[in-house]
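A lone chain, given as structure tokens: the form predicted alone.
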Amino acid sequence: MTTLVASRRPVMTLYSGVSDPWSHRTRIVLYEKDIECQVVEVDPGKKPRELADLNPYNEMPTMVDRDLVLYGSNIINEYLDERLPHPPLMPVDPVSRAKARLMLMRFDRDWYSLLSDIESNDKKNAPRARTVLRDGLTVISPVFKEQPFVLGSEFSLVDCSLAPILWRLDYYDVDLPRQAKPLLDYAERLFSRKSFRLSLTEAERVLNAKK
């Protein structure tokens, strides 16, 4: 399936994976920024030819500019923010840059790295992987008791990141407890967006039992 994020004849396009979160925090942010792109709707098991010539890794979210191919979901967000800066979505100032580029590698390496386990329902690895990510996200549940969003009072490129594994919490089978009220109301914040509702495909309607 092709979409377009905007009227205009696109001089972008992205092969982006109908349900993984990867793809899902990209496309936040085509319309958190409202850019131009012709967005390909990628099924896992029918991949288009023309992507394993574009990515070595024949995987999703893949990015074509002009004569510029991107993939790895944190480059092309950071690609994107720089290329259309407004609204931006990192601080401005260096060493704060820094601090949410770290805050973007941790969420990769602490749990996004856990999904293809929950994923698997393995009888082993997946009850660990949920135990996981759920005492991740209620160690961070207090910050939002304090502050909108995880850098603060604006909205950025570490949401993005978040809320696709927010949505899914259902869906990977993860119970919050109630000490993680805070950041269940920092959840449907970003759900209320309208940069998130455009951004959901019809298979990721489904995955949110609640919504």
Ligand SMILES: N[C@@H](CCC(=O)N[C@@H](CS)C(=O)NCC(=O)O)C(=O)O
Given for the second form:
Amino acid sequence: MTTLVASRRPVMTLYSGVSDPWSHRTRIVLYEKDIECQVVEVDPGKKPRELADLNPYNEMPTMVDRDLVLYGSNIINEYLDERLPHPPLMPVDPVSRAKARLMLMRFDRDWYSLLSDIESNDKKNAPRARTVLRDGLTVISPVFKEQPFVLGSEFSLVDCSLAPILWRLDYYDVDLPRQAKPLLDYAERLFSRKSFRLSLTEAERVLNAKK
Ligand SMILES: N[C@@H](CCC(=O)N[C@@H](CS)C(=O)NCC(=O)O)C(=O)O
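So that was the form predicted alone. Now I'd like the form predicted in complex with the named molecule, please.
First the chain shown before, then all remaining chains and molecules of the complex.
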């Protein structure tokens, strides 16, 4: 399925998985910035043949902007933030930018890396991965008593990166303890953004049983 973000003629194309959290990150960025983009919704079981020519990893998300082909959701998202600077989704000063990139890397290495084990439902690895994710999210929860978003008062690419996991907690069967309430309040702040609601595909809408 192909959908258009914004009504003007698109110059960019995003190959986006129907429900994977990496593609979801990039869709949130598209809608935050109201970017003209043709979104090609890809079922991972039926990938278009051109995807393998565009991306040696044959993965979603993959973005084409004229002659430029990008893959890796964080790389795509930073490119979009620089190409269409409003609203800015990264801090301005080098130290804060470096810290934001470090967080993006840590979310990938510490949490996104657990998702294949969780989805495998493997008897030993899935419960262990769920516990690591639950404990990690619980540890960062107190941050959201002090500030509305991960980096402080401003919504950023770091929030775009975390939101898809938070949306899928029911689907991943990860139960957060009571002390993670500030994190759950933060998740609600993210889910109520217009960009987040627009970013959801039909397949993703049903992944959060509470909504
Ligand atoms: N590190 C990549 C990960 C992307 C990724 O794992 N995408 C999955 C989504 S399902 C994919 O396309 N896997 C290949 C496949 O399903 O065949 C990113 O941040 O974009």
